[in-house]
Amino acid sequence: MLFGILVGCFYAAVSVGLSVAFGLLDVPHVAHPALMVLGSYCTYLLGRYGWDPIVAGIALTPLFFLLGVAIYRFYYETFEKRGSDAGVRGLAFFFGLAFIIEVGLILVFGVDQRMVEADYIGKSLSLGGYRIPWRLLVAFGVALLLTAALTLYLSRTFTGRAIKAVAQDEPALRLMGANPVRIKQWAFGIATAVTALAGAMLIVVGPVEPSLDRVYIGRTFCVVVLAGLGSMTGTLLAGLILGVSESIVLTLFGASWAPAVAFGLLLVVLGIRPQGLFGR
């Protein structure tokens, strides 16, 4: 159960960016896990120069923010601005982007797994007869801080409230003097910047390989849909639900069944409560 809680917070952290892009902006961002894996490999490169993985992830966020701004601008000018069939064509665009990132990583790094070194990786905390890996505790702490920071930003700042409003009523947002396109561009930049830190946590938790995004695409979408589109606190709780559920299935039925939990929960939620457990 404790392992499930720690992993669940990690799932929430790697899903908050998608919660902004897909939940608030309605962008079919299926390349989110691929960008996260790209963040892991960038963290790996900085780690070779002695950078701590989490520090490297934080340092990479401005670069990933600019990357996200550029991606959204291209998506907007090519698909969203034209209106018709933007969702379907945009979905194909992001699938193509994910494929390009994966192939690029294979060409540069090969298919072998990569990992980083840090003082807390490979060590455990003894607590009441349990041995808890420090790498999971670090990811747990970063996940809580990241979720809290995004929640405060979206609820306490004008730009954050504008990001929430742009998904509900663009004309009203224009009357308040805000440009919806710029707000969306800024929000997508934030969603992409978060993937840099999520990628750093990913390579802290375990080794990475170029195709790892395929493992997380179901989990991230499950967390976002389970939470209710755009709910940051709901994303944290949904991540905990997924982590604990996977832990129980892993214990009872073995590791081969654990990846199916995300898709199972996703189908159940879409069938029973499409707005998510914490959505309105």
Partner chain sequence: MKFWIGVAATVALAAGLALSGTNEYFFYAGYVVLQFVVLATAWNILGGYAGYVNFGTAAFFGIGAYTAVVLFKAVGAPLGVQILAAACASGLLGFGTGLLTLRLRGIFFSIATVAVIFIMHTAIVNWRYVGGATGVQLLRPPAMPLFDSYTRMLFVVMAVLAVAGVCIARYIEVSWIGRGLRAIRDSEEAAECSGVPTLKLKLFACTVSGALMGAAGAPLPMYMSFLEPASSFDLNYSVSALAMPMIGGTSHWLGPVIGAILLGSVQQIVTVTISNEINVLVVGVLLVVFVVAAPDGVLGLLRKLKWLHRSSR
Second form
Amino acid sequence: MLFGILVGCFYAAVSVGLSVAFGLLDVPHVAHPALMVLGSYCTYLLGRYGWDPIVAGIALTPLFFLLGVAIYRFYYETFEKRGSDAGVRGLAFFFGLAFIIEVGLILVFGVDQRMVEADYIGKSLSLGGYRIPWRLLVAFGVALLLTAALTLYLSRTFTGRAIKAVAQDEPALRLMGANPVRIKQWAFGIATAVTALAGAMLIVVGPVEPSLDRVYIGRTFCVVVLAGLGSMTGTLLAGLILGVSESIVLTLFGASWAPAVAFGLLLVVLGIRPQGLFGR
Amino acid sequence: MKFWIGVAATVALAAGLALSGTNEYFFYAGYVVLQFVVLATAWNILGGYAGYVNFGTAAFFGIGAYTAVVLFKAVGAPLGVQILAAACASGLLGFGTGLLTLRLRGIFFSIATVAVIFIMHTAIVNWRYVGGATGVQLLRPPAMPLFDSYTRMLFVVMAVLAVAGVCIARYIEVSWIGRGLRAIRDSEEAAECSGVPTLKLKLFACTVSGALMGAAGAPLPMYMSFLEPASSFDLNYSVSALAMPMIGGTSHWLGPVIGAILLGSVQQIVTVTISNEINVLVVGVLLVVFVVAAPDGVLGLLRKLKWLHRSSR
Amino acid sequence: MAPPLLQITGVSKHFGGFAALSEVSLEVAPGERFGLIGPNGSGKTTLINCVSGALRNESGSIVFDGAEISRLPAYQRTRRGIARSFQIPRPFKTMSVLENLVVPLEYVAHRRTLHTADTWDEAMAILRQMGMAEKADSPSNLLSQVELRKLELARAMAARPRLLISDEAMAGLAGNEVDEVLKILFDLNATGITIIMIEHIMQAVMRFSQRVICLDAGRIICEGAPAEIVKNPDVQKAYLGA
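Based on the form predicted alone presented above, generate the structure block for the form predicted together with its partner chain.
All chains and molecules follow, beginning with the one already shown.
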């Protein structure tokens, strides 16, 4: 149960980027988990030079920010601007991108699992008979901080509010003299930067392999849809719900059923309440 | 008329090749290419005509394959029955998925189809009867008397399926159903206001598309004499089935066929000469390049070059 | 007096906490030319979305030709005889102009018969009526604004409606183009089709309508002959702002 809460928070943190990209900007970003795994491997690379994974993750954010800006710019120029069939081709584009990243990782690193080393990995904290691995606690802490920071950013700063506004009423924003495309570009950059940190935590929590993004398509979209598109507090709660459900299924039915939990939950939400728990 | 001559010629050619003394490997590889013709054609019925992106080809394909395994193990059903049952099972799966999510925006449907792959995969992994995660070994029955080997027979079976799939897709495309689906892709609201029952039509397309994918999966266990969940629910089937119509061109039945033959052949060559990973990379890169640079696929490029006139229907 | 063709009683619609329509009731007689006006955001488009089936009203009833239709999906309402044009034209952009009309013909009028030659002939006849015959084969994404508006109306006509809802079919058109579209609507009305016109161009609605209703903030603020409406102080206040 406690395990579920910790993992749930982690799920929320890996989903906030998608919550911005898909929930607020309406970009069908199915390559989000692949970018996250890419972040994990970058962390792994830096880890070989003795970098702490969290430090590495933070160091990666500017790079990923630029990557995100570039991806959005490209997506905008080729699909959104032309407007024709953006849905189908945009989706195909991101799906293809996800595959390229995944296969690229396989070619460079091979299919074996990779992990990082740090003082807090492998040790556990004993707490009243429970043993809680430190790596989970670290991920939990970073996840909470990250989600809180992003929530504050979106509600307190001018750019943050502009990002929220662009999701609701683009023409109005244009009238106010702001350039929606630049705001979206910025937002997508932030979403991607956050993904780098999420990737760093992913490799802290457990070993990583190139095809890991596939399972996370389910987890991240499940959290974002369950949360109600673009809701940050919802994302945290939805992450917790998923984490706890997974740990319950894990203990009751065994590990072989666990991958289906996120996807099953996702289907149920889509079928019953597609606007999510906290949707408009 | 020209179309039907083409159909007859294709089937005759496939049968002729299978009875002749061509190298066995040709049939082994040809089977895979033809299988992708079916998958790409099936994908295009919903994705190309109606504009709903299905990422779940692997689920429908895998369920088709496992339906065949169950029938074979339980009652030793003949291949024809396996294929029919697989089509029904996957069609039903398509109908169910559609019912749950086709009311929503296209992206939700797409995500839901990814979910279906993983749920089906997990279910099969936990099902002992069909071998769970380790898979199941199957003993091929003898081939039909005319054929030298079982692979050759399966090659012809898949050729027939491919032709049947193309016929179905073409019928849908040129009939009122296809016009309704295209209306949905162009503007769902306007379609509904023009009397098009959009939900019913989407469900129909999703069911037919799923059924064809299932039929394509049914001969797989016999082809490999073995079946395991990891390879039959492989997401690679999904990208390929999506990439091939996108590369060939989605607006005409010929598009997926061209895409499947082109990409399928390249895949076979790359897998043999280089490696399987490069092969997936090729699919991904080609998909992105075509989606960005040639939105109407090879057919669109040909049309621009005036090689193909509008009367080609 | 003949029973009304369309009878709306107590229809309400909310978006979140915002009441887009509250308790709207109105009747439209067969063969009538009916005008619906109101400032931006007053609920005109929401109201006809509820009638055509794009939205579901939360309360109240919508009776068309003696039958309750407010729970029917949009395509069934079209089949019963309600057709509409869209404010922002939504052509089937991958089809030719002619094919755009074939869609409603196949799905409504010629549903039971499959005589395709007839269908295409009838589509052509409708285009001729609209003065668009020479555009039949051009792709619909290459049309001009006024042609797009006409295509919207032509496609609505191809569903063989008894009630045609024209949603701002003239917005943004030049003076002579407005006259052109008006003439088309008058001609259609002369063949017995009831028309609801939603319009911002006052002069056009007033010339066209026999009766006008003005909506403001989701309520009907007045109803009457065009001449009375223009003089009504509430209407003037709604348009000019208080």
